[in-house]
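The form predicted on its own is given below as one chain in C-alpha cells.
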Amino acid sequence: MRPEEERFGMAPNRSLSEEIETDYLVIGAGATGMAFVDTLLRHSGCDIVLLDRRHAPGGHWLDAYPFVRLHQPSAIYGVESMPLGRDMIEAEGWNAGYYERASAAEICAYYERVLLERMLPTGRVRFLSLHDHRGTEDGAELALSRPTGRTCRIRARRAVVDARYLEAAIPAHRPPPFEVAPGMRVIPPNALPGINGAPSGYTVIGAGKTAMDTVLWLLDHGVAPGCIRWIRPRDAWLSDRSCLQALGLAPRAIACAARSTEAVAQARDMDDLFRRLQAAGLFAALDPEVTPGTYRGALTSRAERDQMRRVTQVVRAGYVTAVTPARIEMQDGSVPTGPAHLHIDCTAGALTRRPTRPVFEEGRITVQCLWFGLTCFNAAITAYVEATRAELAEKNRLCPPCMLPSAARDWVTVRLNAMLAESEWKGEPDIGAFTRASRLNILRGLEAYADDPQLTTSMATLARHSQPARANLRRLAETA
C-alpha cells in the first residue's frame, strides 16, 4: 500500500471497482460528517466509510476565503474527542474578551489531525477522498473516483448518512449571480488578498457575514472607510457574540439567555419581540435608523460593529443585476462605477435553506439543524441518538429538525425548536448526561459555577419565564 493510501485508510485504486460493505456510509467529511462519525465511533462498535469529493476532511473550510474565522468560539466547535484551540480568551483585537475563534487554516489542520489521530487508528473508519456520490443502484451506493474514473459500490448495512444536506455555499464556486461586462473587475473574497495595485475604490456586494468579514478585512488592512461602498439589499439582525460563549464566560451567556427568555415571554407581537431582544442584548442592528428584516445567525462583537459602522456609503436599492462599465445596476436604482473599481461578490448564502425531512428514516439519516447555531453539537447528538436508540419514532422525537432561518421572523421558529428539543433531551437521563459532558455543548461545565451569583439569578429567571416564553413563541409562530 502506498503512503498516501495508508494515510487515508484506503486500499489501492484497483479495489475501487469492487464492492465495499460497511455499517454506515457517511457522505460528507465537513464539520457535520466529522462530528457525527466521531461520536458514533465513541458510542458504538460500528464500521464506517466516510466519503467526500474533496481531497481531505474539512468540507467548505477547504475552499473558504483565507481570512474567514469561526463565528463562534473554537471551544464548542469540531468533534467531541479532540479540542480545537487552547480554550483561550483573546486579549487584543476585535474579539478581545471572548474565547478564541479558529481560522480556516487552523480548522483544516484540525480535521486532518482528527482523521489521522482519532478515526483511522480505530481500524473502523475508511476515508474515500476525491469521490463523488452518484446515487443508488440495486441497493448499493455508487462512488465515482475523480482521479481514476472507477466506480466503487458501497453497501451500508445500517444506514446511509447524508451530512451534506445543509452544505454551505462558497462564493468562489460559482459565477456572480448578475451580469458582468467585459473588463470589469468582479472577484470573490477568496481573491482579495492577492490583489496587486490599489483600485480606485471598493464595492462590497452582499449583506451577510461574508460581506461583513470582507469589510472588516479591508478596514484592518488600512483601506479608508470613505473608499468602501457597501451594497446591502437587506439589513440583518446580528447576534451579539457575548451571548454565545462557553466555559468561564458561560455565566454571561446564561444571563443573556435569561434576559432574552423574559423578553420572549412578554412580547406582544413580532416588532415588540425584536425591540425587546435588542434591549436584552441578544440582537443588534448595524444601522440604528434601519429595522433589519432578515436573520441568518451572524455573530459579531461590539468592536466589529463599531468598525463596520465607519463605512457610511451604504446602498439599499435591491439586488445587483449588472455591473456595467459605467454603473452598477440594481433592482431599484444604480450607482456609478468604472473599470478601475474593484467589486467583491459576497452574495453566496452561507446557509442552505432546504425543507426539513425526518432525520431518521429506514436505512437513511439526514443530519439537520436541531439547535440553530450549534452545527457540530447537532451532528454529535444525532449520532448519539442513533447509537443508543432503536425505534425510528423514538429517534425522531429526540431529534426534531428545523428549517434554517432567513427572514427575521424565522428566529421564532428556530428558537422554539431548540427549546422543544432541549426539553426532550432533559427527559432522558443518558442524553442529559451526554449533553452536559459534550465539549460541543455551550452549556457544559455549568456546575463549576454553581456559586456564581449572576448564574444563580439567571437560572431563576429562566425557570420563571421558560414555559411562558415557549407558549408565546408558539403564538407568535402561528401569527407570523
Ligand SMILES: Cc1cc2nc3c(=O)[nH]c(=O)nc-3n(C[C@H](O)[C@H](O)[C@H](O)COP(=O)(O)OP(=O)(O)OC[C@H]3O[C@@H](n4cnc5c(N)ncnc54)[C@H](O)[C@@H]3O)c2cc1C
The other form holds:
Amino acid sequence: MRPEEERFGMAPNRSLSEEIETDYLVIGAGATGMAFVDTLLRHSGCDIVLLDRRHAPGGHWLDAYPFVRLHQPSAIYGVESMPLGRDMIEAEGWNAGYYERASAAEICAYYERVLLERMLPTGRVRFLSLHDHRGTEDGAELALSRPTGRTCRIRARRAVVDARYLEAAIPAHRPPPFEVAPGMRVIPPNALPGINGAPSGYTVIGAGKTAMDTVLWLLDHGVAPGCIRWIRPRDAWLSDRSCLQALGLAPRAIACAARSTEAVAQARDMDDLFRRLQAAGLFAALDPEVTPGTYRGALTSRAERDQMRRVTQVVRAGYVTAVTPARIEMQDGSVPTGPAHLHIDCTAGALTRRPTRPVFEEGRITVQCLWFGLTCFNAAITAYVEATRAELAEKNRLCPPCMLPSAARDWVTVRLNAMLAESEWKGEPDIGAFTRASRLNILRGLEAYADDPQLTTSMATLARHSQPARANLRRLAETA
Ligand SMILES: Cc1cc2nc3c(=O)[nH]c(=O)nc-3n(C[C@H](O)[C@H](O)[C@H](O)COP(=O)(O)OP(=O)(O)OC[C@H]3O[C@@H](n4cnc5c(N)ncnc54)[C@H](O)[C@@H]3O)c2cc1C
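Structure of the form predicted in complex with the named molecule (previous: the form predicted on its own):
Starting with the chain above, the whole complex follows.
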C-alpha cells in the first residue's frame, strides 16, 4: 500500500509549505467538486488544487448511513470521464425494471478511483485531504490541515470554486434537533445496522428520503409494519422513478416528460397542477387522503411506495420537540413511548437551501443548481462553460442558478429554471454537442431510439406543449 500522501498526490507535509499557487482552487470534493474538476480538466490545460476537510473525495457519501443508495440511476451520476456501475437494469427487488443504483460504499470507491486514475495522473491536480478552508487573508485562501494544525496559503490565479455551497446535511453530523431525556434511545440511521436485540417498537422521525430509506430497510429486514411508527410532519410529493431513467429506458422517461409538460400547459392553478402531474404519473403521494405540502425531489418506485404504505401508524402532529421517558412531544400533540422503544432521527434536511448568487463572479465560481435533480451534470456543464467562455455575462446567462426546492410550489420554480437553462444551451451548438455526449445527461444517446414510436409521439407532444407550459409556469410562479 502506498503512503497516503502519495496516493492522494500530496507531497509529504504539503501543508507545511507556506504558499501554493494554482489556476483554480476547488473547495469541496463531493459530487459537485469532483464533477466540476473532471470536466474542467478535460476541456482546459489548467492546474487545480482540490481541497476537502474530509479524508477522501465523496463528500457526504463518506458518512452516509450504510444502507443508502442513489435514488436515481448510477448511469447518470458521478463524473463524465468514468462510468459508475454497469448500466444494468435490476431484475429483482423494489427497484426491479429500473437502472441500478449505487450504494454509498460503491460511490466512495468510485470517487477514489476517479481521483487516483483520472485526476492525479494528469499531473495537474493536487488533492489536499483533511484541509479545512478557513477564509481569505491578503488575497490568499487559508487551508488548515486538521491533523497538523498548520495553515497553508493558496493563491488561485483564475478562480476560487465554491463546490460546497450546497453541502448536504445529514443526521449523523449533529445531535437530534429536539430534547432527549436521559436513558431514551434516539439514534441516527447510521447506527441502525448495529442494533442488538429487538426494541419494543421503532419510531422513525422525519418525512424525507432518509426516513423512507429507513422504513424500507426495517421492512426489508423483517420488521412487521405494525412495529413501526412513522412521525411525518409534512408529506412530500414523490417523483416516480420511471420518469428519471436513461439509456434504454429514456423513451419511457421522455413519455413521462411529455405527459407532464402537457399537464403543466393546461393547469389552471397550483392544486390543479399537482392533480394533473399525479395523473401524468410524475408525482405520487404516499397517502391518498393527504395532499403533500413539500417537494424535495425524492424518487421512489411504485414497489417502494406500496411497501411504505404498509406502515399505517403515521403521526402528523408537527415537528418533534422532545422525547421524554413517557411521551414523544410534537408541536401539535404527543404520543406514548418508553425507554425500550427505539427512535430513529431522520430529520436532517439533506438539501441545503441557500439563496442563489451569480455562478460566475470575478475570481469566484459558486457551483449551484441549474437543472434540479441533475447535481453532477450541473457541475460538469458549469465547468465546461468556464473552460470555453470568457465573458462573465455570457457565462452567467448559460448557467442560471435556482434555489433548491422545499415547498410543493417550488417545483414550479425549479422546473422553470431548468427550461430556461435548456433553452439557453440550445442556442449554442458546442453546448448542444457537450450535453448530447455527456454521460451525466439523462438524454444521452437518445438518437439510438429515434425509430421508437413511443419516443416519436412523446417528442411531438413535447414540441407542441413546451412553450405554453413555460408561459403557464411563469404565470403560476407569479401567482403562487
Ligand atoms: C442521503 C442522501 C441521498 C442522496 N441521494 C441523491 C441521489 O440519489 N441523487 C442525487 O442527485 N442527489 C442525491 N443527494 C443529494 C446530494 O446532496 C448530491 O447528490 C451530492 O452528493 C451533493 O454533493 P456536494 O458536493 O454538493 O455536497 P457534499 O457531498 O456535502 O460535499 C461537500 C464537500 O465540501 C466539503 N467542505 C465543506 N466545507 C468545507 C470547508 N470549509 N473546507 C473544506 N472542505 C469543505 C465537505 O467536507 C464535503 O466533502 C442525496 C443526499 C443525501 C443526504
